[in-house]
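The chain below stands alone, shown as structure tokens; this is the form predicted alone.
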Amino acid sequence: MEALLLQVLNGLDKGGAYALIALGLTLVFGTLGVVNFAHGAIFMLGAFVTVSVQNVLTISMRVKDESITFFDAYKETPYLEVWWGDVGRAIIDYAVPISILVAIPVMLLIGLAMERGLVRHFYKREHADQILVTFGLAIVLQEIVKANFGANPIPVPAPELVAGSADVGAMFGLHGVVYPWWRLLYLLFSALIIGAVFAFLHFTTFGMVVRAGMHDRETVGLLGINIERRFTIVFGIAAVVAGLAGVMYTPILPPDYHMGMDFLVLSFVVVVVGGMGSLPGAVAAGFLLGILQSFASMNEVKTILPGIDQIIIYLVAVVILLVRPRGLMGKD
């Protein structure tokens, strides 16, 4: 019980991102009609503008060090301890949190020009034509980090308050099951990022007019809404979903500059199995699909099953295809 407890919540854990990537994926899809492959750098630079913020939070000087006396040595200090003290290393700790303020409006600009700039252009023109060119930005991205940053993984700390483990298995009766702290707050994280984005949806005039839109832009139109303006408010908000995504994922996988493309290919199958356009379906399918994949990669399974780690998503998506060619939750 103790290891399917364990691999329940990898699952979510796994799941909570797929699904939040998925999430703005489908979002574009649904209201744009585009498939856009450069979703997964967005998560990307979602996790880089944490990289970055950590960089600017810890820009040191030299100051001398008090512990040595028999001779001047010196050391790098950040700026924001040696002017404040503890309260400078508090604001350094709490590097991630202090990013998620950071991404909102830089994920949300960064949406709104890569809409207006490039993929307002492709509106009309083939699903091949929207992948190449969106695969294509997706690797300048890539390549721009790289060249940026390197291409060496870049640890980021979660806060030390929540540095440690939990002891999930006193919930159930459980001994000796516990969990990271910041993977459990990944997981209330992915869930309130999720139900804040279906309550717009849902409960806000202008979440009902893009869905009215999502279901019949024309009508819409003529009702002398300007439906073009609110889909490229939600090309934004998918961006900052995306982004937020990748800075709450930095301290449990160090960034790097083709992080994107690993979780692209993966939600991309979450966002097909739960049904293109489906917002329900791309949650759910991201979420089995995680913990399908989390309970794959068991030991005991791997032994009698060499490799289905790998690929268990892939065949689970097959076979779902083929029972319900438009996914779990499409539109017949």
The other form holds:
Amino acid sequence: MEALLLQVLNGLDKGGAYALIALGLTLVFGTLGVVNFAHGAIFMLGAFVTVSVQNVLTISMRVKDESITFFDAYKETPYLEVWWGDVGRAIIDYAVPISILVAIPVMLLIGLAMERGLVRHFYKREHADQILVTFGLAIVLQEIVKANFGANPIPVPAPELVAGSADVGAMFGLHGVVYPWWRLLYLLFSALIIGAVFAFLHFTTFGMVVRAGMHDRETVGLLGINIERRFTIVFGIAAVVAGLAGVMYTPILPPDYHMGMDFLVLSFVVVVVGGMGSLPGAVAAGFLLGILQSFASMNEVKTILPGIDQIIIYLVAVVILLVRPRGLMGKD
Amino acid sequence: MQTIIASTRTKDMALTALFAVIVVTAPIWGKLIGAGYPDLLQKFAIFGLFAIGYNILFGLTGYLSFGHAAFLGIGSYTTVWSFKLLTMNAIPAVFFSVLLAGIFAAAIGFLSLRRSGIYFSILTLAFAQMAYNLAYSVLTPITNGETGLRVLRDDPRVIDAALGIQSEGSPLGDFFGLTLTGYNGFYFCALMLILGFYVSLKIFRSPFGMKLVAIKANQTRMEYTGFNPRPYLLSAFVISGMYAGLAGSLMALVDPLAGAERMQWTASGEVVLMTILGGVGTLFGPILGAAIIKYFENIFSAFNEQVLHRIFEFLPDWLADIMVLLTNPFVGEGWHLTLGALFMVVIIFVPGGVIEGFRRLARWSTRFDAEAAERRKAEAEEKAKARAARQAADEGGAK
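Can you now output the form predicted in complex with its partner chain? The one shown was the form predicted alone.
Complete assembly follows, chain above in first position.
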């Protein structure tokens, strides 16, 4: 029982990341009809916004280390700490939450620039061309990041307050289910963002127009609504969602330049399993595949079917595509 | 009709002969561009083969597969196993590699080709990722996981043992006594490349090839004319998978080592890139693309700041510094950045690749010539008219 709960939790937070990335992918595909292979790179850029914020916050000066009296020793101390003492230290500690605030405008700008500069010219081209050009863009983006931040993963700690683990089991009257706070927060956060996106699409006029545009773009255009501009903004929103997923993921997985590619393939599988263009499908498939994957990596399962944890997601995708071509919730 | 076929047949033979001459003389002209050594030339041939095969699927039918690296890996592993168990001779290695890659391609293709478009791409990607992940984890007894599979001295090698062939030193691939290293290795790859090119040419010209093009042009219409596209698609998929297997086998032949990283999906992306860069659906394009990419990879990744400084020596110092600063991120470690950028530029501006670029250039220059001639003619006429008018006016004045 404890093991089961633990695996469900594991799956849910991994699924949260899949769902967020897949949500953006589906949003872009549903509105613009563009297959965006650079979406994983956006996720990666979000993670590196966090790294940049942390780097900026910890710009340091050399101060004399008073604890060593035998000789003159120096240590690096961040300016923030020198200026504001404990408050500065707290700010540095909260680098990840601060990055969320920074990432929203930054990712929005990146998204808008991408749509205006590149993706816009590919609406009328074949899917193959879209895939290839965004694949090229993804390579360029990740190489730029590699050139600036190096090839090694860069650890970014979570705030100390939530760095520990929570005794989740106690809430359900079980023993020994301990789970990192940050991962629980991630789950909460992804649920929040998914909720926000759905609320935005369903309860605002803007969202209504976008949904109408997804359904029948031409008619909406004929009604005199500038649908293109709204879709540009949708692309920006998708970039923000993926970027935030990346920001929040940094304490779980130290970001490196190719994390985007690793997540991209999985997210595409998630999108396809959910049904191309179906938002609820993407979210459901994200969580579902996350949970399946974490169950498949249990030792009990692995002894029966060795290697299943490595291929389960792809296997599910193959089966779904072959028996239900439109995915779980896709429209025919 | 008869004459047309006959003439294309002679033309095809001439084309193949020309190609063979270019390939065989590669060590000579390679020297001129600084590529005259077997390691790089082998890569040209191997990736050329890979791209030719990929082009038969993607170029002719338009089905974008993202999983061909898996067949490359299967080819490599099979070759190394053939070296380990049977013999160091290249023939059985190549034979079994192509066969096994073909079998896998038939299975994966049979399932993947039930869908088209983006779904097909994702399916092939899923299968390739499965193969890659398995090669790294559970299949370690077969693939030797991260270390990579290599040939050892005390492997059984049944056939070699029966024939009493003993290899001295570390075992290397051979072709009836010819050790496949250095230029021997290149010429073996070159032979395969010429064969591969000829087969691809034949496919392009055959009714089978026409049907593949028909699938790309309009699949529904093809079905209405009474053809079922599936068998043709599957054949194309298997053939291109076999080419990939052959390429993988050659890789392991010239360097008896097989690792899982060559099965990763980015490796599949690379072959797509080569095909597109050269020219999708053209005969020579994919080979050209493969050669360009491998050539520049080799040249560019060897550059560093000192080399750049030497290149820009002729400029004034401040300008040279700026040029070095601008180009430095694109060379050496940053070669992939150049590759990605190049890829984007090609897709955005010349989707037909280098071949298309040549064609446009040719068309543009002939049009330019024609325009210039027309302009000259018009000017001459204008002058003649003006002269006539002046003459008329003069005559009028005289009267």
